[in-house]
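Listed next as structure tokens is one chain, alone, in the form predicted on its own.
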Amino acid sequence: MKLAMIGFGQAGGKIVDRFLEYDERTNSGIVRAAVAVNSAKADLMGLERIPQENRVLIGQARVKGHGVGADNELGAEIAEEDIDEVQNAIDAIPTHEVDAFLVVAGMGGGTGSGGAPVLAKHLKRIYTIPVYGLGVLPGTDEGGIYTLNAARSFQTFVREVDNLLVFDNDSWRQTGESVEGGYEKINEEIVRRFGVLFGAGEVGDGEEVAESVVDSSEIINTLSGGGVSTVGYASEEVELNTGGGLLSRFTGDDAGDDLDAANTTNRITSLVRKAALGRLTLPCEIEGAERALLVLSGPSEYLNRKGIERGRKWLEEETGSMEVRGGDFPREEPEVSAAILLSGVTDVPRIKRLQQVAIEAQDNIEDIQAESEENLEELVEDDEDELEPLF
């Protein structure tokens, strides 16, 4: 799947950046286009990979290039006034040649949870392709402003996009790990993931060609009809042997003869399982998910057909769906993985927490509001009868 890649905010010109490092790697030919937008002049400096001219400061005229401090209002204010400075980016982007969009944000910053729903909003009115976010959901223990810019952004965003990824930093910060290091794993986590999902189908020169092909329309059918998307993930190594062949933990075969057809068929169910039910992006229980898609990437000879259907009528079997899809997605890496698309999911113990924080603050607002006017009312009483006069 060929994407235009707009990274908003820190967050998201990061990722977009490791994505591109991603791509020289693998030679996946995901990015067709990047764009990094920010408020803050340093944070564009410190990218590596996009393009100069694809880097687009905004709000020079309010923040002068410091960005907006964690305030998203203000972040999303500054997005819809300068929003043709980063059409003028978009515009060099052949959109001729890209099936989607892909907005990527941090939601619990300043700039990119307040800008990113206003561009996806901005490129649904323009353009006919898909329009997808994803969007990183800060850990809890990053501050309570964090988790409020949050909660008010997965509401716009999800409602802007055709579909929002979501990747919660919760669930995947190690204890007494450093900030630094922690995003950096983070977002290496990310972009393998979502590398393999929107690889699939991508054959270069001299490739070669999936048996069960997983193309571009397989994963925008499962990601139509909107909502929130979580994608798994597992893999098992492969190793070669000194004989230049490849000797497999993966199928237990330790003579590195021919493989084991139905033992593969059975690895390849068990990593199935382990993607679907073992660390997602975003937490969730999979069943009443609305459609999902399996993609089962490495060396050909490891991609058993059998076990791609065994694997994808588990996964009917537990999310309830009728609309699964699979394919195989032959890389020479040396492991075998298993990614997981399950779109449309419902039970999602965070969200429902962000959107309770939400409720209450926006309570919370509305009732120091009240107090405020009351105050300064009673402040303005107290000095008028305070005040002799003059004359």
Ligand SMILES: Nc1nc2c(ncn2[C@@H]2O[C@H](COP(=O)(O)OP(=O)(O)OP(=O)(O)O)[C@@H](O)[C@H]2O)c(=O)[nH]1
Second form
Amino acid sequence: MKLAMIGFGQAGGKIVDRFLEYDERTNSGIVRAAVAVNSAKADLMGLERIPQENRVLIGQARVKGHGVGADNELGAEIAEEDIDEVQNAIDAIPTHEVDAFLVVAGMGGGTGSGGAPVLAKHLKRIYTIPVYGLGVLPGTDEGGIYTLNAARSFQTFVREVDNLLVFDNDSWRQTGESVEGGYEKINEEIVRRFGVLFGAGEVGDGEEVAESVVDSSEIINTLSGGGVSTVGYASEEVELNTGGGLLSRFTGDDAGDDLDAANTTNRITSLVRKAALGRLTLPCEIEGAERALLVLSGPSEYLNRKGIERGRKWLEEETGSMEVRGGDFPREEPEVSAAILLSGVTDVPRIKRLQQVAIEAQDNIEDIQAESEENLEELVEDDEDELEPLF
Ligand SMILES: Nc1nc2c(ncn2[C@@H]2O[C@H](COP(=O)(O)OP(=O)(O)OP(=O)(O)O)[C@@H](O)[C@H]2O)c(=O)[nH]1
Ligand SMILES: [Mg+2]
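Hand over the structure of the form predicted together with the named molecule; the form predicted on its own is what we had up.
Okay, now the whole complex, with that chain kicking things off.
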């Protein structure tokens, strides 16, 4: 499917930039338009592929191009104040050629975490196409303010979008790597997973006709109903067979072909299990997911209906969902992969902890206010007693 991607804040911009690179490399055609919004001028200048005219600097009057320094309330305020400038960039997008918006942001900082929900709300008021969010959770070692920002932003973002796709940096960081080097790999992981998924609904007319191609309405239906989504992925290298491989599916039923078919089916079923039970973009219990979409991609001679059907059935049993869709995404690449979108997941330990943090912060705010009121009263009383000042 074709997306208009808007990266908000530094992480958001870098990830959208990376999606453009993925699009060029794989010819997937999912990024119909790309916009970056930030309050930090240097971050906007550091982007590689997003067109200059689609880079929007907001909050100039307030922060002079230096970013908001992880102040997510300020991030939200400047987004509201300068929403017209963002809209101007979006006006230049041929939105009639777009299936959905994808607003991408890191939830731990100030600009993206504050601004992305504001933009999502704005877009939903104006357009009828779905507005999805891709929210990146900070590592737990980044510090309290990042966690607190994420806790607050998450609650607002999930409410404003049609579905919030989540990637948790915390479960993907590698030890012993520089932060920047680590992000390079993490961002590649992000674009590959979400790229395969959204690319599935974008099989062109001239390309090989799959047995059951996923189309963009199936992605939209899986994401409809809101909530939080996570993506699982697993792949296996195969040999690209440019000879008679494709034909072998249609030729006689000698023993060799039966063996091939059985191998193909088995490969698919185990890839589906690996994808669902391995590391998800947001780790969670897959049981209880409301909807799911299974996308099997690879050379068409390595895809078959039986494998996908089995994988789909297995997912139905594991999730308990009655709404599991599945299909092919034929691509001439030397690997077969399974990507699984699990939508409306509820049993997510990381989100429960974040909600706890938000509640505690709320309590703390009351404590702090109560404390400062007490102090004030004491000061007044002290004043009345005419005690010697301590300092
Ligand atoms: N996956 C990924 N996460 C990133 C990347 N850069 C930053 N992050 C994460 O995103 C969070 C927010 O950082 P930024 O995007 O730099 O913040 P911002 O939105 O620009 O906001 P301010 O800098 O406070 O104005 C961080 O806490 C990190 O967890 C990146 O390249 N990839
Ligand atoms: Mg920044």
